[in-house]
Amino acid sequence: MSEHRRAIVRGVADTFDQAVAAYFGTGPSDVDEAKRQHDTYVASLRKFGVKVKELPTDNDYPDCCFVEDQVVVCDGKGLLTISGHDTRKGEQDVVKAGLESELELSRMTPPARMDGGDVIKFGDKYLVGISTRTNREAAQQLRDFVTPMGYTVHEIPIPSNALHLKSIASSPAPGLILAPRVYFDENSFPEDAEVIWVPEEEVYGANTIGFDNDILVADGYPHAHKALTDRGFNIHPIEMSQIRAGDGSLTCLSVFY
């Protein structure tokens, strides 16, 4: 069974087009299509059987529908980020409001700084970015956290231009990481991950979310979605061109625990 059961998002802020962006794009130009993309995604995860708890947009913060950012979850506990981005820092009050009283949270404490998008579950680990809003602090404050649960943390470099591990990699299924070989060399993901790699101009399409046989992916990138359906997945696609214009991805959009 897929470990994504419930999840939490938040709204698209009327600003959306202010968000933060430099790396898929230059910002969003239509906020009311990326509403309605940001719309298809919620019910394509309560398609899924996901039970979403639907938190207040805030328009004083542009990015806050990137709830990732805020928290890393690890069996019923959830540890909260200090954001990479300066302007971020102030949309987690409501993620915490709306996890509190689910799960046993935490601070990371200074001079950490990380953003959940850096951060993967795989089996047993957790791998971690080490990018321009991760720092090795906070991977050792993660570290610190997930190890009486039983889990390591697997750090992996993140060049600079890219914004989060998970804007480049993700893992669709158990065991399987989905990957453009330019940003990684073979040192890059654990010994006993099978990388499925894609074409760098399909960096985009390598940001999935998999409930079991089912791939969620994000619609215009053939290369990735025939990877996925030669190895026998159904592919799901939805449109993500406002989302991917505020530097934004599937996984960006929800947390889940």
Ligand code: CIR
Contents of the next structure:
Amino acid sequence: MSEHRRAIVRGVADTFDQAVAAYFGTGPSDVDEAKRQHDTYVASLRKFGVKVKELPTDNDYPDCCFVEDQVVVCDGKGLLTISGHDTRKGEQDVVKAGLESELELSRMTPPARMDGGDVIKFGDKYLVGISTRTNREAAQQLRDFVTPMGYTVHEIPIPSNALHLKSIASSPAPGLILAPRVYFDENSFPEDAEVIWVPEEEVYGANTIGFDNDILVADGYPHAHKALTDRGFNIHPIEMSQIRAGDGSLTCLSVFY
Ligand code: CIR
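Output the structure of the form predicted together with the ligand; the preceding block shows the form predicted alone.
Below is the entire complex, every chain and molecule, led by the chain shown above.
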């Protein structure tokens, strides 16, 4: 059964055209279309049986739809991060309010900086990207948080031309990683991971969300899609162009718990 049963999401702000954007594009140009794409995303989660809680948006925070960055969840507990980007710190209060009746929450402490987009839960491991947004102190605090629950932390260096680990990789199913080879070293992923390498130009297509045999994917990445269908998965592409323009991927838009 998929681990993705309950999730929070947060609507796209009217100010989304001011989202921080430095990787996939020059910023969103059509906020209404971004809202439609977000609506389709939320409907897709519900189609896969996810119980979705929608948090109120806030136009003071153009990036607030990217809830994933604010907290890392492990077995009924949540570790609130310290945002890797200063303009995004104030987004966390609403995320905290949305989760505090559901999860036991604790907080990272400085000098840790982390965006949840740098964290992939992979079996009994947490893969943590060390990036411009996430430092090793944060990886250590995550280690201290998950170790008592039986998990280990595996750090992965993220090249400076990528935002987060999950901007360039995901785990669509247990034991499986989807990623483009050029962004990683030979030993980036754990030895027991089966890695499907996608072409560099399809890097955005490496971000997916798996629901057992069904996988939510961004539309427009044929090699990534074929690699998954060849393995017997059913893929469900949705349009993400305006979310992508704000450097956001599928996983960024939700926190599963
Ligand atoms: C940012 O630069 O922080 C946002 N514009 C995009 C955040 C995407 N979040 C994610 O990958 N988890």
